[in-house]
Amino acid sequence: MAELAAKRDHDVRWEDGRAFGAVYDGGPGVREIAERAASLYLHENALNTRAFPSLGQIQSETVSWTAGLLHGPETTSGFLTSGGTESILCGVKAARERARAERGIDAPEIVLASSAHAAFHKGAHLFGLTVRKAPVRDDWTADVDAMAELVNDNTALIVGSAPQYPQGVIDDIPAIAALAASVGASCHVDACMGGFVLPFAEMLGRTVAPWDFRVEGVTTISAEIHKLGYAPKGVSVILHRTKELRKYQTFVFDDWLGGFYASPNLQGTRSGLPMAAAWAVMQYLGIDGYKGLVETTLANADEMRAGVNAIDGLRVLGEPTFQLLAIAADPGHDDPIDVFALADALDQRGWHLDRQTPPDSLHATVSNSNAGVMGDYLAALAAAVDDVRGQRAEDRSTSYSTAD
């Protein structure tokens, strides 16, 4: 145990609010309830819910709560997955199967914007779909007109994001869903970052563009409980508008010597631990608890955006209004800042932000974790800007995900 503790010495100090992403902390009470639930289900396996019917109930109830939050009709069905990537992969696979079964498509294609999550490209690679990629508009939202030019009789899936990850803006979901419906394709809304923020932001009186199942034509939505749902890694939800559509996600097989095999997602064995922890956190927080966390999160993000825009030579890309933002150099400044050098200077001060490109920018996912430290961060940011003016980082790599 001492060795394990020592291994964490150089990890980002998310407990101190110094990470803008990766780990999302709902506070001591949320942490305690999650850990207690995890200890109860440390060894349980959702591979077979006849053996562990409690996990079947946990999955059903968690999916149902999420469907209600996202205004799903009574027919809405879904499953828990290990994270947003698996939810997206399941959405891609379901769209392929639906296109094959309902429209006879054997060369399926997926239409998305350059801002769509990399997991859609992973899904296309794994499941044999051709990617048709459209640019984004000047405001960083998907260019739906350009997407329309890419749609054809082989289109199986069209993707929108609420919000997209790189700059934190919401795509025009009604237009994307209508485009999908016009050719009988599936429409997946990636709400991995927004599924547990946007509903509560709307309850708090924030303006939220239409994006969930209230939009006709949306067939699947992914939402991550282990992000702004504040459950431990790794648990996410994928929702289908109907159980009929959900059947395209599952794999069923009995032509071997082991008997009937069915899996709702990509895993076989599924740990009960994250499922139980997510159930417990959602029960513990309830609507009012989530509203409080989202209110704190949005206040943190508002302060961060204002603070960044007030620093000479920096700007926030686009006009995000929720918890995500990208920090870039002001291209019109006489002495432009290299944001990758800025990232290095912030790392030295103990603050971690992911580097992304194009364009070169620093990504921040603000959450309740950052409560009480935003003033310290903005002071460190201003000091780091002064330190790196005129410098350029040799390392131009980006780091959303690593392969080590």
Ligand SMILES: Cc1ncc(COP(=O)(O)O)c(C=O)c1O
Second form
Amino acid sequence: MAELAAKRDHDVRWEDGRAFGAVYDGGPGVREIAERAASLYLHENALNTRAFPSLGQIQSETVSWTAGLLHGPETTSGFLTSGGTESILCGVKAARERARAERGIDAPEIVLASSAHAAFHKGAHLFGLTVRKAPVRDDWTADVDAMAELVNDNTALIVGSAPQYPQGVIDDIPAIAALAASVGASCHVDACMGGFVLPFAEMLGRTVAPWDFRVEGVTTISAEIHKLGYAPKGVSVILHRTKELRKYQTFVFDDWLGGFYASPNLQGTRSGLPMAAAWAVMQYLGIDGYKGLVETTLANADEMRAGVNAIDGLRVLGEPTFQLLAIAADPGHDDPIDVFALADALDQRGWHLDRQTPPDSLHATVSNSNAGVMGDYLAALAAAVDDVRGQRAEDRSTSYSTAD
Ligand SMILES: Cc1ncc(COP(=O)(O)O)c(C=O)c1O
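Coords for the form predicted together with the ligand, given the form predicted on its own:
After this comes the whole thing, all chains and molecules, with the earlier chain placed first.
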């Protein structure tokens, strides 16, 4: 155990609010509840809900709470998955099956913008769909006119993000959903980042562009409990507008010596731990708890954006208004900052931000984890900018990777 504890020494210190993303800390009360639920369900297996009916109930209650939050009609149904990527893969697979069953499409295509999460490309790769990729507009939202040009009789799925990861802006979901409906395709809204932020932001009186099931034509939504839902890792939700649409996601096989096999997502054996921890965190927080966390998060993000824009030579890309932002060099500056050199200087000061490109920028997902640290962070950022003026980092690699 000592060796294991020592291994963590070089990991980012998320407990001190120094990670902008990756770990979402709802505070000591949330952590304690999650840990208690996790130890209760450490060994349980959701593979067979006949043996573990409690996990069937936990799944159904968690899914229906989320469906209510996202204004799903009575018919909305869904499943828990292991994360955003798996929810997206399930959405892609369901769209492919639906296109085949309802429209006879055997060469299915996905239309998305260059900002849509890479998991959609993974889904296309795994499930044999062709990707048609449109650019983004100057405000970083998907260029829906360009997407319309890519839609054809083989379009199985059209994707919108609420918000997209790289710059944190919400796509024009009503236009994307209408485009999908016009050809009978599915429309997936990726709310892995927004699912547990936007509903509460709206309750707090913030302006939130339409994005959830209130938008006609949206067929599936992915929403992440293990991000801003503040549950520990390994749990996300995929919602379908109807149970009929949900059936395209499940895999059923009835010709095996082991008996009838039915599986909702990509896993076989499924740990009960993340499911139970997510349920417990949701019960503990409820609407008011989440509203409080979102209020803190958005205040932090507003402070960070204002602080970044106030530093000579830096600017936030676009005008994101929720918890995400990308920090880039001000292109109009005489002596442009190299943000990768800036990331190195921040790392040395113990602050971690992911690097992304194009364009070169540093990505931040702000959350309740960063409450109380923003003053220190902005001071470190300003000092790091002064350190790296005129410098260029040799290492141009970006860091959204789990390959090593
Ligand atoms: C918008 C968006 N979609 C999907 C994902 C993938 O989620 P996960 O890392 O849980 O697989 C992310 C992760 O950051 C995301 O930001």
